[in-house]
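Take a look at this one chain, the form predicted on its own, written out in structure tokens.
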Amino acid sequence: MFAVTAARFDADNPISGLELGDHAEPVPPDGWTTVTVRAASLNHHDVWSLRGVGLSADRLPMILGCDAAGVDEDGNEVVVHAVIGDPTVAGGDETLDPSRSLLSERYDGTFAEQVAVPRRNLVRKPAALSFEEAACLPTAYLTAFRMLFDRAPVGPGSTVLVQGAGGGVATALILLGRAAGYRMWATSRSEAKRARALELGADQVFESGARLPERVDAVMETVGQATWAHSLRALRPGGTIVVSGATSGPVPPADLNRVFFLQLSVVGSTMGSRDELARLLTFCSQTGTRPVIDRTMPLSQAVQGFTALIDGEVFGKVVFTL
């Protein structure tokens, strides 16, 4: 079958580690099944894998890709939950299993004609969602869903700041928050991305680091080091930062004086459970919310898709079709 694999690591030129071509079909173990992939979406996780982060050299070559929608062995249209873990370890939440992994870390991922996954990792795809739309949801949108509706102690009418408009999770946060009745603010260095955030439903947009007209109830943080100081300053007393990534660096000054004096909360958030993915699919189906797709291209053009993501030329998701 055709697949896109990480064949080697290169921190400076990750694209050089990509290989496209024939790969053995998956042989699912007991309790697993195969899905014929119709669409798969690209994440920064795939780029980090090519740089050697989260993927060990002894597992190469590894088929990349976390997200997919397709057809199972019984002909059902399904969405793949990317977290491989034991839900019994932590009361039904696979993300709290210390030995969890994502597809493409220990097990081959979704950038292939077929992918093998545990049977419980399949969620029925609502008929209202296309394969391309559904394939955008299991990582970026699921991460945003948990950040907003589980990890942040806020509700409709609250003001939420999203740092770094344009990224997959940031875009998802704006769309989901708007649909749920939050007042969504967003920042970006790019005037074009700020304009796009307004089109998506952000109430206000600001240059990165700009002084805000008032303090916010919660900050959604995926950028990390470059925006951390601004995120702390943006919060009202008692507010919450929800952190699900640190693409600009993981070790900013903590500014602990501000944290304890203003009684701020810093909450980590990683992906979401299989049950939360099912709720997200229902949410999108019921509200009419649809993921933003920057471009759709055949999997055979994966190099172009990776290049666009690395160069920061995308707003929304890059989707590969088969």
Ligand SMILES: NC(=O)c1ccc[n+]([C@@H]2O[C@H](COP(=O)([O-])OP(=O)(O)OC[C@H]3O[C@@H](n4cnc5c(N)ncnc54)[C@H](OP(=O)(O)O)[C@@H]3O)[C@@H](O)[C@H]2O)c1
The other form holds:
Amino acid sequence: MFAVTAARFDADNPISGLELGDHAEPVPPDGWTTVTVRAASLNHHDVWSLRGVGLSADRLPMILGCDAAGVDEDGNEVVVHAVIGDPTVAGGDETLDPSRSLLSERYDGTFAEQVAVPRRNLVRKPAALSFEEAACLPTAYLTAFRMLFDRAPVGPGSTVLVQGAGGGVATALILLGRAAGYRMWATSRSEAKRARALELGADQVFESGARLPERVDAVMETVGQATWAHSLRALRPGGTIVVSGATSGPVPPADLNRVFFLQLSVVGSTMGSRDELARLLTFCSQTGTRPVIDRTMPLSQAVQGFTALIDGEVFGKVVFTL
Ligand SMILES: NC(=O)c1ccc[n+]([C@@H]2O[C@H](COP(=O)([O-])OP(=O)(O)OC[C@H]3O[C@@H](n4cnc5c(N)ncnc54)[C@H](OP(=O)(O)O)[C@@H]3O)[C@@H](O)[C@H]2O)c1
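Can you now output the form predicted in complex with this ligand? The one shown was the form predicted on its own.
Shown next: the complete complex, the earlier chain at its head.
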């Protein structure tokens, strides 16, 4: 079958490690099943893998891709939950299983004609969502869903700042927060991306690092080092930063004086459970929310998709179809 793999690591030129071509079909172990992939979406995670972050050399070549929607062995339209973990070891939440992994870290991922996953990782795709739309949800949108609706102690009417409006998780945060009645503010370095964020439903947009008209209840962080100081300054006393990524670097100054004096909370968040993915799908059906797709292209053109993401040219998700 056709597949896109990480064949080697290159921290400076990640594209050079991509290989497109023939690969053996998966042989699902007991309790696993095979999905025929119809659409798969790209995440920054796939670029980290090519740089050698989160993937070990002894696992190469590895089929990349966390997200997919497709058809199961019985002909059902399904969405694949990307977290491979045991929900029974941590109170029903597989993301807390210490040995959990994401598809493409330990087991082959979704950038292929077929992917093998545990049977419980399949969630029915609502008919209202296309395969392309559904394929955007299991990583970026699920991460945003948990950040907003589980990890942040905020609710409808709260003011929430999203850093780096152009990213996949960031656009998901704006859309989901807006649909749930939050007042969503966003920053971006790019004027064009700020304009797009307003179109998506952001209430106000700001240049990265700009002074805000008032302090916010919560900040959603995926940028990391480049925006961390601003995130701390943006919070009202008692406010919360939810952090799920650090694209620009993971070790900013902690500014502990501000953290304790203003009684701020810093909360980590990673992916979401299978049940949250099912609720996210229902949320999209109920509210009419649909993921923002920057571009859709055949999987055979994966190099162009990776290049656009690495060059920061995308607003929303890059989707590969098969
Ligand atoms: N924990 C999890 O479960 C989870 C799940 C998904 C993703 N993530 C992580 O979350 C991060 C975001 O991923 P993503 O795929 O949504 O988007 P992404 O392509 O990594 O982009 C995030 C945004 O960061 C901003 N940015 C990047 N470098 C910057 C810099 N030097 N200064 C200021 N802003 C900068 C850009 O915003 P502007 O251009 O608009 O300024 C960009 O749109 C990644 O690190 C990813 O690994 C984690």
